[in-house]
Structure formats: C-alpha cells, structure tokens
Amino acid sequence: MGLPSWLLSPRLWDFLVDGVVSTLIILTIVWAERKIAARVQMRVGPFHVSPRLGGYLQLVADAIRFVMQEVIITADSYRVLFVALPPLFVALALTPSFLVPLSPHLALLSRPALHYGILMGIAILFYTFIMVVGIGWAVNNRFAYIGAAREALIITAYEIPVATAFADMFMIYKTIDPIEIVAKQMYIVGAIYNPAAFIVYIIGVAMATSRFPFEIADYEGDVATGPYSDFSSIFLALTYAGGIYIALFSYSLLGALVFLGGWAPITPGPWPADIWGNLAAAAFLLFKTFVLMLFFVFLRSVMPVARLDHALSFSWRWVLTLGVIATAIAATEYFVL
C-alpha cells in the first residue's frame, strides 16, 4: 500500500524540513558562537551539560530555564505591546524562510507567488526590525529608549545598501524568480559575478542582525541589552536570545540563494519521483546557509563594538559608495551578458 498523497505533498515536506532543520541550525550556531568566542578568549565555553558533546545540550537546558522562569511584565510598560511584539518579531523573522524554495520542486508557495518569494522575504525582514523599535518603546525605560533610537538609526543605514545589493543581482540574472536565479549560478555563483554586491550584503546583514562590530542597539556593556532590557523568561528567549538569530537564518538563506548558488550544482528531478534528490538539494542549500551564519557569529570573537556615529558614517560613506560600484558592475553585466 502506498503512502497517502498528503504525506508526499512538497508543501508539507518543505514546512517540516525548513522548520526542523532551521531549529537545529540555530541551536548549533548559538553553541558554535559560544565555543568559538571561548576558544579565542582561552576559555572552555559551554561544557557541564553534556560534556561528551562539548556542552551542546547546554542550549536545551537554557531553553528549559527560559520557559520555566516567571513571566515579569514591568509596571511602567505598555502591556499589550510588551506581550504581543516579541512573538510577532519571531514570526516575521522566520516567515521569509518559508517564502523561498529549498529545491526546484520543494516549496511551500506555488507559482506565481513563488516568483516573488525573495522580494517578499526582503520586505518582511525590513519590517521585522521595526518591531525592535516598537519593543523598545513598549518597555518604557531609558535604556530601551536609547536602544530603540539606535536601532532606528541603524535601520536607515543598512536598508538601502542591502536592497541595492539584491537589486544588483536581480539585474545581472534578469529575473527575480528564485529557481531561475539558482539555475543561472550553475557554474559561477553570484558572489563571483558581483563581489562588490556580496560585500555590501555581508556588511548590511551584520548591521541588520546586530553582529559585531555593529552590536550597538543592544550592547550589554553599554545599554543593558537596549530594547530588550526589561524582558525575562520566554520573552527574552523570543527576542534577544532567539529572534535575532532567526532573522540571521532568514537573511543567510536568502543570501545563499542569491549569492552562493542555492542548491546548485544539484539538479533533482520532479517531486515525488526524486524525493532523495530534492532533499539532497535542500540539504546543500541549508549547509550554505549554515556556513554564512557561522561567518557572521565568528565576528563576535574578532571584532570590537563600533560607536554609533562611526557605524552610520561608515555605512553612508563607504558601504553606499560600494553599493553604487556594485550597481555599475551589475549594469555592465546586464548589457554584456
């Protein structure tokens, strides 16, 4: 007896693979960030919970602790927003990963909606960090206000360069369809087509997700975690300890599709005739996503924290200039290729 048709639905498999693997990747990235920073600083890092696994299950213990802690809502906060914005932040951060395909035949969306998946993902990610400004306002204390104001300024510094980097690649590929974009990278990935755009993407994502040296809005040594300073228990897990990493996953997944070739050079057959081929393509795409995330968290170990005015000046002067250069390269390739 064959399996029910609903069990072979590519939408179901996309949802399960994306949900399960993204969770494992995010847990591994948080563990790797701690271990890498510890090694650079000549420490051990997570160890006592599951020492044979290098302390990997410390993350599970932390998650249980967050869930079991008492939920505290400060008296001066705007309670509705205080409770509603953290889960909304996480939901928006994760949504873009469900809007793009994991292989040519493994996607949650169907055409023509899938054609606009990357564009919709970028737009949602830009809205996601407006939630951070709202979170800081909802907390209603001086550190949260300062962090929210810093986040608002940083948003103005990275959105245009990141949008420009993706637009440049769309110009080179002459399409916004993610499946066609991957097909055009079968032999040369986008980062080689336009290295300037790739560098702009890297810097912009580091700014967007508070990666060092741009951990300015929520730097513990300066503004006591900024917008998240009065959050505890599950709310802290959803924001400072979780939502930012989920957004990093979504940004990295989009970057892997546009700049690193996606699942190429694997070319699986139609679903469900070639289930294993499509799952292999999805695994390769998610591996590239993991590598990108690993690079971003590695920055914590080797970069200092920049001043806000230095970060804004750097973005508006140099990153935007590099973005213009990337656009010139894209325009040249658009007419030549």
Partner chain sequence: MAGQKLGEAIKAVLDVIGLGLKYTIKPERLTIYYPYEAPDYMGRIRGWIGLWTERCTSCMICARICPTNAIKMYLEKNGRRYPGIDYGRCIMCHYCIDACPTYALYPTEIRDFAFYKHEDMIYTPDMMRKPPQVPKLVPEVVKVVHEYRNGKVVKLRVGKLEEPKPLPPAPSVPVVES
Given for the second form:
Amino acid sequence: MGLPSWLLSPRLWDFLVDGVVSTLIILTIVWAERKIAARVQMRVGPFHVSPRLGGYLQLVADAIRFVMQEVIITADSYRVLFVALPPLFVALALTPSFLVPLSPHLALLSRPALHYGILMGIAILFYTFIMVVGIGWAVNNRFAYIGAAREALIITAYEIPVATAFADMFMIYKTIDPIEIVAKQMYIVGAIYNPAAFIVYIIGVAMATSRFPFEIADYEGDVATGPYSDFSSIFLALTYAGGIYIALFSYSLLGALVFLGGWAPITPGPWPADIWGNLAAAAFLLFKTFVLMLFFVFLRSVMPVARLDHALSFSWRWVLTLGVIATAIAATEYFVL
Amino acid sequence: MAGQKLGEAIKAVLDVIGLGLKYTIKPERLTIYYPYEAPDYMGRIRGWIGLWTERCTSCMICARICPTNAIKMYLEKNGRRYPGIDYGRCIMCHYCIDACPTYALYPTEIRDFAFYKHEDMIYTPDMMRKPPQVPKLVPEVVKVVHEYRNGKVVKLRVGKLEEPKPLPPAPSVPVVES
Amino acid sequence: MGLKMEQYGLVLKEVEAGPGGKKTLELLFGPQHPSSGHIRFFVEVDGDIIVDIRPDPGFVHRTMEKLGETRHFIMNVPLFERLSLPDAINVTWAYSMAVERMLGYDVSERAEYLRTLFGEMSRISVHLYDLALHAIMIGSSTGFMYGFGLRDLLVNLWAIATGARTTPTWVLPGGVRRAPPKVFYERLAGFLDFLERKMDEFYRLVVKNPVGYYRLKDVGHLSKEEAAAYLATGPGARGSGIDWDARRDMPYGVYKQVEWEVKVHDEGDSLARTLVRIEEVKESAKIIRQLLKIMPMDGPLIGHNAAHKIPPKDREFLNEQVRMSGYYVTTTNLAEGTGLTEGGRGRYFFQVFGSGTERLFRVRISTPSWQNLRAFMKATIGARLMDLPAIYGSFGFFPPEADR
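What would the structure be for the form predicted together with its partner chain, given that what you showed me was the form predicted on its own?
So here's everything in the complex, that chain up top.
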C-alpha cells in the first residue's frame, strides 16, 4: 500500500484502536446496563432519544449534559484535590489498557517494557481506587467521609485475592509476558486451566469497581453515593458515572488476556503485512472484554447490595480461601504441565 | 446464625442469575409508551369538569362541598352566579358533580392537561364548555389496556384517543355514567 | 477548640458521648436523603455501629386532625385518604366506619363485600409499595421496579373501578361510591395470577438471594416483649410473634365469611417482617379469589339509612353510583364513633365526635407508622450503619402517614 510509514506504525494504530473502541465499548456498556436492567425489570429503559437505535443516543445526550452542567465546588471541600483527583482517576483507570498488546504486533510498548505490561496494569489499577479515598477526603462531607473509609476497607479486602488470581495464572503460564500468555492459551483458555482463580478474579473485580452486589462505598441506601456525593457535572462523569466503567474496562481487558485467551484462536502475521489479521485479533480481544463487562453490569439487575462487614468477611474468608485453592491448583499445574 | 447453607446460597445465586438471563432474553414488559400510547380507563376515570350553564340554578352546593375550595361562583351578565373551577386546586374528586342537584356539571375523562401559567388554570363559567386543549406531542395516540391471559400480561390496543370535543347541548334527561 | 472546619474536616464534628464515652459521629439522615423519606434521623455512629438515633418527624405534618374539624364530614374523605395514598381504602374505611357508628348508619351487604375486596387490594398495594421501597433501600432496583410495576397494574384496576388511580375517594359513610364494571372482576382475577407469579420471583430475587438474605437476617431484632411494649403494629408486630390482626380479632367487613389466616413470624428481624408482607400479599390474593366467588353482583351500594337521605331521582341508580347531595344535607349527631381497620402497615384508628352541625367536633387519628417509629428506633440501636435502610424499610415507615 502507498501509505507513509508513520501511518502504519503499530503504536499509532494501537493507540487509535484502544482509544476509539474503548470509548465505544464504555458507551455501549452503560447503555447495555440500563437496557438489561430494564428488560429484567419489566420496562423499556432508554428509548425516546433515538427510538430506532433503542435509545443508544441517550448516553450521548447524558454525556453532553454532564459536560454542559455547571461545575459546583463546595465551600468546605479541599479545592485542589477536588478538581485534580477526578481526571487523575480517569487517567489511571485508562492507562492499563494502553500497556497491554491488542494483538501480537499491535502494542504501544515494545519488548522489554511490554513484557511487564500486565503487571504494570494491575499495579496501576490498584492505585486507581486509592484516588476514590482521596476524593472522599477532598469532598469533606460526612457521607463522603464514610464512603471513603469503606472504599479503603474494600481495597484492602480485594487487592490480595485479585493479585493472587493473576499470580496463579502467571505461575501456570510460567511467564508474565502478555503475548506468550495468549500463545499458551491457544487451545484451552485460562479460565479452564484454573476456574478457582477465574472466580476469584470475577469477585475481586466486582468489588474493585463497585459492581453489584459490592456497591458499598457509594451505596445509595445510607451514604448517598458516598465519596461522589458532592460531585456534579463533568466530575461526576469522570468518576461515578464514567470513570468506574473505564476502570472496569481495564480490569476486563486484563482479564480477557489472562483468563479468556485474549485473541487466542486468531494468529495474525507480522504487522504491516497482515493489517486485517491484527485488527481482527484486536477486535476479538475487545469483544471478549465486552462480554466480560456485560456480565459485570448484568449483576446490577439481579443483586441487592451486600453489607460492608459481610462483604469484608466474605472476601477475607471465602475469596481468600478460594485464592489459596487456586494457588494450589496453579502449583500443581506448574509441575505437571 | 441459622442462615442459608453454602450449597443453598450458591444455588440461590445461580437461580437469580438464571432468572435475570431469562428476562434479558425474553422480557415481560408492562410499559405504556406514553405520548404514543395512553392507558384506557373506559371513560370511568374522573377528569376535567364541564358545565352546562343553562341547567345551573346557582345553588352553590358545588362550591360548598368542594374539599379544596377550588370552585368559585362568578357573577355573570345575566345577574346569576355560575361555578368556575381553579384547576390548580382541584383534586378531581368529583364531589361537585355528584352533589349537583340539576346535573349541570358534567364529568369527562380528560386527565392530561397542563398549563403554562397559573392564570390559565382558573376556569371561569364561560370556559367550562370547551375542554382544555392539550398540545399534541405525536400525531396519534393509541389507547391501550392491560389484559391478563394465562398469568401473563398482554397489552391490547383498543382504538385511538380522540381530541377533546366541546360539550354537546345539555340533554334533558339525567346523565349517568357507566 | 478554635479551629475551622475547613482545616480539620470532619474530625472535629465528633462529639463526646457521655463521660469517658467514645467519640461518635453524628449523621443527618434525611429529609433529603435518597432512602429517608420525609423525616430526619439524627444518627450517632460509633465506627460502624449506631449508638443512638433520634427522629425529627413533622416535615409533612398537615394538621389533618384540625382540618377535619373545619369542614363538612363528607369532605374529610378525600382529605384523610391523603394520610396514606397507597392504603387509601383502608384509611377511608376506618373513617367511614367511625362516622357510621356516630350517625347510626347501616352498611349494605354489597358494600361490605366491595369494601373488603378493595381493602385487600389496598393491602396488596401498600405491601407492594413497602416491599419495593425496602428492596431499593437494600440496593435491589429490580425489586423496586417489580413492586411499583405490579402496583401500577393494580392502580389501573382501581382507576376503572373507582375513578382515580391513587386517590379513589371511594368509601363513603354507609357504603361505597361507585360499582366496579364487569371487566374489573375479570381483570382482577387475571391480575392475581400474575401477581402471585411475580411475587414468587420477587422472593427469589430479593429475599432468597443470599446477598439480600443476609442483609435482612438477624438485623433489627425486636423481641415479642419489646414489640408489645413499644406498641408496634402490623408487620412490625406480626414479625415479632404477636398474633394480632384487627381483621380477625376485631371483625369488620366480611372477613368472617372467607377462609384465611394471620401470618406470624417469631424471629423479629427484618427478614421476618419482610416475609410477613410477602405472605400477606398471598393471603390477600386468596381472600380476593374467594370473595369474587361469593360476592353479590347487584344491590344498593349504601345502606338504608344513608340511602334515605338521597333524593328520589338519584336513588334510582343507587346500584351503580351514589350521589353526594344526600350527604351534603346530613349533619352530625351529638355522639361519637370509632372506626378501626387493619391497613397494610398496621391498624388505623379513627375516633370522631359529632357536634350537631355539619362539622365534626373532633377527629382523632392513630396511624400505624407513628406507632412503629418507636419500635423502629429500638430495633435500630446497635445495628450497623448499612443496616439502617434494611431496618427502616422493613417497618414500612411512611412519614406522611406518621406526621398526619
């Protein structure tokens, strides 16, 4: 093809695909969440804004409203963090998706750094939700304060199981390199190698991104959206109404790579030669991510919210036990395979 | 704590997920798409109140029985007083209609009316023959009812919603609804 | 201590709880809170534990009792049904019963059946309302939509029968105002089938679901003695093992003609109260099914004494509709009367004193939510903060009804 070489740079394409498709996926997932909940709840959900698209443009309308709304910074808040943390939250939530490859040859990072992509992604995602604690502190409101304290407790509860789940999978694959991890899952995906780790991952991510039934820090019943209770406009879009979905996307992308086999059956050729193959691989990976996210948002329609101490004890007792079992399975497979 | 056993709990979780999936695939909806569809109450709902001034004897029972003092008697040119209703206060209890000894007040089923100004809500006797004009959102409104068949809800279309018409001339026999 | 709040945030808001006590944080729960309703609670939390809760009711106080003295007694019907719109029939039934006893009115047989039928519908309506709000309080939006979706079907049935979706103004002293059309009875039978199926799904989604189960189980415990001491009523009492139901113990309506039972649970926690609600919905459906079989389909809507006041030309269609003019010329006796019904949230009690004029001298109202408030406070102390909505919803507290 007659395109200049910079246009064919895999880094540029990775950036574009990841940026554009993640936006689309997040919009779709918010729409899907509302639609699924509506279907279970005997109603229709978003409809009037674009009846032919099933109300899909409602999300765009909501986004425009969030952007156009007046920014209110409460008098008691710590202004610097109040303004700085929401964008930081989104930036940290989105970064991990740029650190992992979308296909064997489509990646923003190159070899020595790419090798540690998943590891860096997990580390950054663990930091992301510390921002929520900071947000709760900066808002300086009693409900936000309690919500932030809850978030801090929850972070401690899910971090170890999630880290265990990923570490178990690394142990099974005997590598932390994302491309090799996918190559090892060519025939059997990781979730079948180690179902215990996959369940731990699902529960941990549901807790991390405050999906139901673990929507505890921002539980409306008693703390009124908790840390985000004084946020409005773009800040709300960046955190509660949008940022969390971005974090969910990043978690799901990592999960799709490690547990669902990434782009697995598709093995594209080297980059400029096999553009379509690489894009198909990326599309397949993002489709798996989407399916995983769909499950997380589906939980809203069937689950109430668990109590804080129940969630904590559930995590420390059962999920951690399951994590240990997963480690035992992984250790066995490490020596057997 | 005599709670659920672990197996029971896992079964219950899988049960609700199955229930959710069932309705995600095959939803069971109750929604009436409002401006396009409107529920049909078979003319039995209490709504806007019309007045045949020629039957009114100015006895003022309607004004006195009104629980919210929404009815005011207006002096007309012929020297008699006729009721006018403030729809900002009216609660559509239709006590006035039921108390009227000469059937001068007339019930309708017009419920969907809105006003831009508070002054528009106050209906004087000369306005009480013409039902309020509702700005049309869609060209045609379908009336629907919920019927039940085999334990399922079915939404049936039962015709179109008509424009509110001005009241006909007063009939000589008493009007009884239903 | 001379420091501004902006400098040290929330820490300074902690107050000493008694000599040598722990530091607690005071939370203002309501009236603008997503799950509080129109009431404010001053909740003192020590860590995650609620050590004290003080209610601040009165945000929707509408001087119902005083207003009841300022107008013709028939004009009180639309006023008092606004005490508790979900339970409109049972409230107005209690008031009408009080006025009937004051005036010495009789109630026609058909009206008794219709009142019982609609009273049970009203109970279903209020239970659906409370279960729905309880579900959203513990986080299940599906339970919320189930409750309100089903209730919407029910109020649509009310609309064709009584003339309004939520404000029926239908029970009058002496009888009822309007006869339901034939199609109402047909749809009602179908609705009950649908309702029972959906209530079963509600049970699976919210109560049997382990997440919801452990939100409710062993939460907000109220023992039988405490429930009696704090005068809990309705599901609040029956969830604590007090076997009392005005429908059975102080019979009214035609509850003696049908077979049903009072649902009692002994546990005294939120789960027991929720289960009492769900089972009462099923019992109500059972009662309605029996009533549909034995109901007289024709007959006057009001009793003889009330019909006597109706003008002859209006008396011709008394089987279809009751016109108000006869009531308007009725004045109260120098007597008193009481009315007591079992609403969805508990017992409603009205006491009216006639004055000899068209107005009542005095109306006394006792509503279940107000009684349950103290029981609720007792049940809440010692619970965790996240249990507050779970306990609050389980009592079905309805501020407009409590504040009157």
